[in-house]
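One chain is shown next in structure tokens, namely the form predicted on its own.
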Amino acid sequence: MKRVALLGCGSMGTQIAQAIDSDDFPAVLTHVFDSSKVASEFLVEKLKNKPEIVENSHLLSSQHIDIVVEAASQDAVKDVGLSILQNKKDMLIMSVGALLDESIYDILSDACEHFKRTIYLPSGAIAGLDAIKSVKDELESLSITTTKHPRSLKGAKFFENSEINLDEINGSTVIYEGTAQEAVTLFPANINVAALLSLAGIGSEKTKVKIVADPNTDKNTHHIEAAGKFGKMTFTIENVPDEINPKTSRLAILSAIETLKKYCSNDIQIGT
């Protein structure tokens, strides 16, 4: 049975912890990190297999474990990605903006040929990735629309030198236009799926990303075109924003735990 440690304890890494934690998944979790001791104690209060608390993120991946998962922040990725691969584990990231960081990217790839381990990305809060992959190198141009509730948006970097007021918009109101790479920067906690599709495909330069603020919507939706010599392919996701953080939504916490499962399974695998 798969051992894995988590890296962060909020509604995302709850969630993963507690269908870990279930009787039916492959795997156990066997210690934990959050910056907010409150927030680890709090999850392992919820478990009935109660992992251990470490007390820093770099000693989760000295244990005898096989996988962190990720579920913190871009800088979690930044500051600890490296030293769990020195360790000889695989890791889970959700925060793939990080990756947009060439650097880190770099860094991140060069440690996993050399350790010989894996970082799995999940597809998180959107689909086709698998088609994406298979055309990239055809691929003439991409682009992501995504469409949240004002209150998804909230706190991002991107309202700090803006003069939009989230709380003004009644009607649909287009918010940002730009690239992939600068999105993921602006906008740390609401666009990874920008990141990802980017990475699947033409890379955060040349991706597309326009962000719709919208007071009439109880979904997160992302719309995918994908054109080139292979033909066109769209994409239309609608998903129901997590309970606890709307910024995250509920496809993205499923995709995390199927791609966990997929880890620790001996079975037959559909899709990549």
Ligand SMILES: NC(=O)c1ccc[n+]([C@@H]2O[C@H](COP(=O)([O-])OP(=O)(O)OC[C@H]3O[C@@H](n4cnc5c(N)ncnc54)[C@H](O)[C@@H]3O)[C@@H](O)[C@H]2O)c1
Contents of the next structure:
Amino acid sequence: MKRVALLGCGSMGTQIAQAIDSDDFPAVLTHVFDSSKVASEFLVEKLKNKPEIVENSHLLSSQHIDIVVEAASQDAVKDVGLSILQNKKDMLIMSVGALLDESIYDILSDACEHFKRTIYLPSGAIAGLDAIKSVKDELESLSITTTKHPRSLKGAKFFENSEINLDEINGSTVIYEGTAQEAVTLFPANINVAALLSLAGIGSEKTKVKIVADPNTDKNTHHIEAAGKFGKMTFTIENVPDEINPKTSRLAILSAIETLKKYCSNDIQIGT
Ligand SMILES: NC(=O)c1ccc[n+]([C@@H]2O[C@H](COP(=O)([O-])OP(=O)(O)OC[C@H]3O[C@@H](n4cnc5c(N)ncnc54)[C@H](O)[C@@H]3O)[C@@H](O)[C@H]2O)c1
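Starting from the form predicted on its own shown above, please give the structure in the form predicted in complex with the ligand.
Below is the whole assembly, all chains and molecules, this chain first.
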């Protein structure tokens, strides 16, 4: 049985923990941490098999565990990613935007090689990453258009220096166009998918991002277009937003659970 630690006990972390806590999951959740003690206690209360709450995030990696599942924030990845690998634990990262900081990417990638550990980045709220990876060397253009209800975009750094008032939008409105590299700092909680896409494909400077606010939608929709010598691909994913945190899509949570299950089981592996 693999031993799992969880960093971040919000809406995604809670649902990952509940999946591990179910009878047929081939792992045990042994330790958790959240910068909000209330969030960790609230989560532990819901579980049959109670993990230990550690006092700080660095204490997760010194435990007898196999993998740390991060579902907290980009800052959490930057803060503890290296020490997790140095302590010879694998890592599953959901706050993928952190890896578009080139120095963080290089440090973590070198540490994986040096300490013989692996970082897993689930496909999250999108589909098609297997195909994008396969055609990576032949890609000439890659773009993603993300459409969400204005409430799912609230709180993004972008609005600190923008005239746009999300409460006044009454029809589908393009609020941002730029590169994945820039978008990830302006919409850190919304744009993990663009980060993933660019890491799988042609890099964050060449991956184009458009963000649309639509008060008439109840979905988080991602439309991806890729073209090159191999041909052309388009993917549209219409995600149901998570009930507790509408910035997060249901598919992202299921994708994290599936990646962890694959890590924890010895079985036939399907897909690229
Ligand atoms: N890869 C993807 O497709 C994808 C999709 C959705 C969300 N995400 C990312 O996953 C992360 C979790 O999403 P969520 O919906 O559960 O968010 P959430 O806001 O519901 O929960 C995050 C939790 O992490 C805690 N936290 C934040 N920073 C922390 C730190 N430095 N150390 C310890 N705890 C910290 C918060 O207190 C909170 O309880 C976010 O960064 C989000 O952007 C990724």
